[in-house]
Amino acid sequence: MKIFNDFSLKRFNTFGLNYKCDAFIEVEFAEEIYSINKMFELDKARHLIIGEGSNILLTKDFEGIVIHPVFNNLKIKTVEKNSVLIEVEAGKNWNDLVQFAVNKNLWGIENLISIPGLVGAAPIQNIGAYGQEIKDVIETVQFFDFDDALFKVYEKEKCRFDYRSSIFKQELKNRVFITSIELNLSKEPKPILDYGNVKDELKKAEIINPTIEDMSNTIAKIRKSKLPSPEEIGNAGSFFKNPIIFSSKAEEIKKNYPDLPIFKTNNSYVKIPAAWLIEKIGYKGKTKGNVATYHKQPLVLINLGNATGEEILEFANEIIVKVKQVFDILLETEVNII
């Protein structure tokens, strides 16, 4: 492990805020963690794991321990018949493993290609994107539960996902630091195609049965058309869920917005874009100060250069206000407020 004192936060959060914490703690082996809680108490003592923070909002300095899993391992653990159990580390950037599905042609986390962070974020935010979840091809997740001082696996049932979470998000919030996770993937091909404009872009380019490669290329260069880099522009990608609603209230807005889209969940609830909303209340590209919402995407939200994170926040209250005085749906945040 590698210890640093009074450590700046600016190259580990996307929005690039330069904020800093008491103590960053490199954790270079997974077993290393049991040690580590052992000399620091971190049941007790304020912590916070960071992968690439590409998914969270900083307000101000972390007083308090930050944890950075560097160990980064792939293993294939089984090969069956139709599909392959592979083991990924924390540690692993998320589309380095992607990448390597669609190498081997193992199908499954195609469409989750050029989504930032590292592995061990996605089962806590059940990561998701053009009709794929993590939750589909997980099978278990191992971490370490600072409470308990042990080291433990859930099956995916156990880890209670859900639309952008799971029981690493609620139940055992900053309880738990993830080390691995098992990926079931499958060699028989399962193109998803019926979300966005994957099925335009695959008829532009005159794809009538795409590879696993044609569907990993074409959802990256959709989401490079649409979101901005965090290495050019700060920002934590999509800022806000999008809002799962009654069908019968889905309708009552359906009657003066004809154009809004909506997206069957069950028979009772629906799911419609935030980022529609977020349009029609007139933010999209809508700037204040050193924030705004991307030209392209109003679900992100932008850092201009200057921003602090108060700002930013700021701003995405004033955008929940506006969305719940029109629409009256409460938009929920899918970044973490730190």
The other form holds:
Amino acid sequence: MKIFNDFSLKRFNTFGLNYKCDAFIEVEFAEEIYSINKMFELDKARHLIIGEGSNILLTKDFEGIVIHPVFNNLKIKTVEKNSVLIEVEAGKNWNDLVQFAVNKNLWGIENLISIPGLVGAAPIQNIGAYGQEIKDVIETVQFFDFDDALFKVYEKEKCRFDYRSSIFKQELKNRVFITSIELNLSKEPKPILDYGNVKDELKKAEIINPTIEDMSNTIAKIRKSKLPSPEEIGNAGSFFKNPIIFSSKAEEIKKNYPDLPIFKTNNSYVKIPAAWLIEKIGYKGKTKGNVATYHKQPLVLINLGNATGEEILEFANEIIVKVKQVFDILLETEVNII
Ligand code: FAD
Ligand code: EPU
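Shown: the form predicted on its own; wanted: the form predicted in complex with ligand FAD:
Following is the full complex, with the preceding chain placed first.
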């Protein structure tokens, strides 16, 4: 392990905010967390796990210890007729894993291309995009539980995956250090084409039976056209979750706003786009001081250069209040506020 004191987190949050932590520990082997926990009594001390910081908003210096996994092995565990089980450690870059699967023609995560972050964070909010979620391929999650200082393995059913949620973001929040995950990928082509303009883009390129590369390339291209790259503009992707509301409530809104897009879920609720709500309150591309909503996708809050975490949070709260006033819907943040 490597320990750095009084460490700047600027490179470890994609908003690019220059807050510090008391100590930053690079964990080189999963087993080290056991001695780190003993040494620093992390069950009592303030601690925070950071991968690439692409889903956090720091609002002040972190008075405590930040833990960052760098162990990143990938192991093929079993090969069946139609599927392959792989185990991947927490410190592996998520997109590198997707590229690996695409190169090996293993289906199941190709639509999750270009999502920033490390593998260890992927189960936390059950990352999802373009009709795929990690829960669809995850078999197990291995983690260290700070409360009883034990390594544990949860089968997917125990992880309570849901839209942008899991047991690790709820009951076990701040209690676990995810060390690796097992994914079951398919050798059989399973293109998922239903989301947004994926079909249209493939049609434009005259692709009828998309290969796994066609899928990942097309989605990477769509994402690039909509989302700002954190290397150029500080952001953490969607700042809010898409609200899930009663279908009767959506129908009521539709009376005044017939263009409300509605996405069915499998019960009496529907999902509606937070981007649409934010656009309707007049906040698409809106700037306030050093913060703005991105002009192509208002669900993404951006740092115009010199924003503080507090300014970003204040702007986010303003959006929450306005959306509540106009639509009586309470937006929930997707980003973890620290
Ligand atoms: P961090 O931001 O470092 O951490 C996120 C949370 O997980 C924190 O609470 C942290 O404490 C916890 N955590 C991290 N690692 C561990 C670990 N090993 N053990 C326990 N807890 C841990 N997300 C999507 O789902 N879909 C998208 O399409 C998407 N697009 C994005 C586009 C952009 C441009 C950006 C900037 C973000 C996007 N995101 C998206 C959000 C983000 O990329 C994911 O949530 C990603 O999984 C976060 O990974 P990370 O390593 O950066 O996690
Ligand atoms: N929309 C508008 N105005 C806009 C942009 C979008 O009204 O300016 C409406 C449109 O109706 C559009 C709908 O919002 O059809 C959905 O937009 P988009 O396809 O861009 O997706 P999103 O719902 O805004 C979600 C995820 C993204 C993920 C994409 C693709 C959440 C909170 N966000 O965004 O994830 O990449 O779908 O699947 O679920 C993230 O979590 O950080 C993230 C980027």
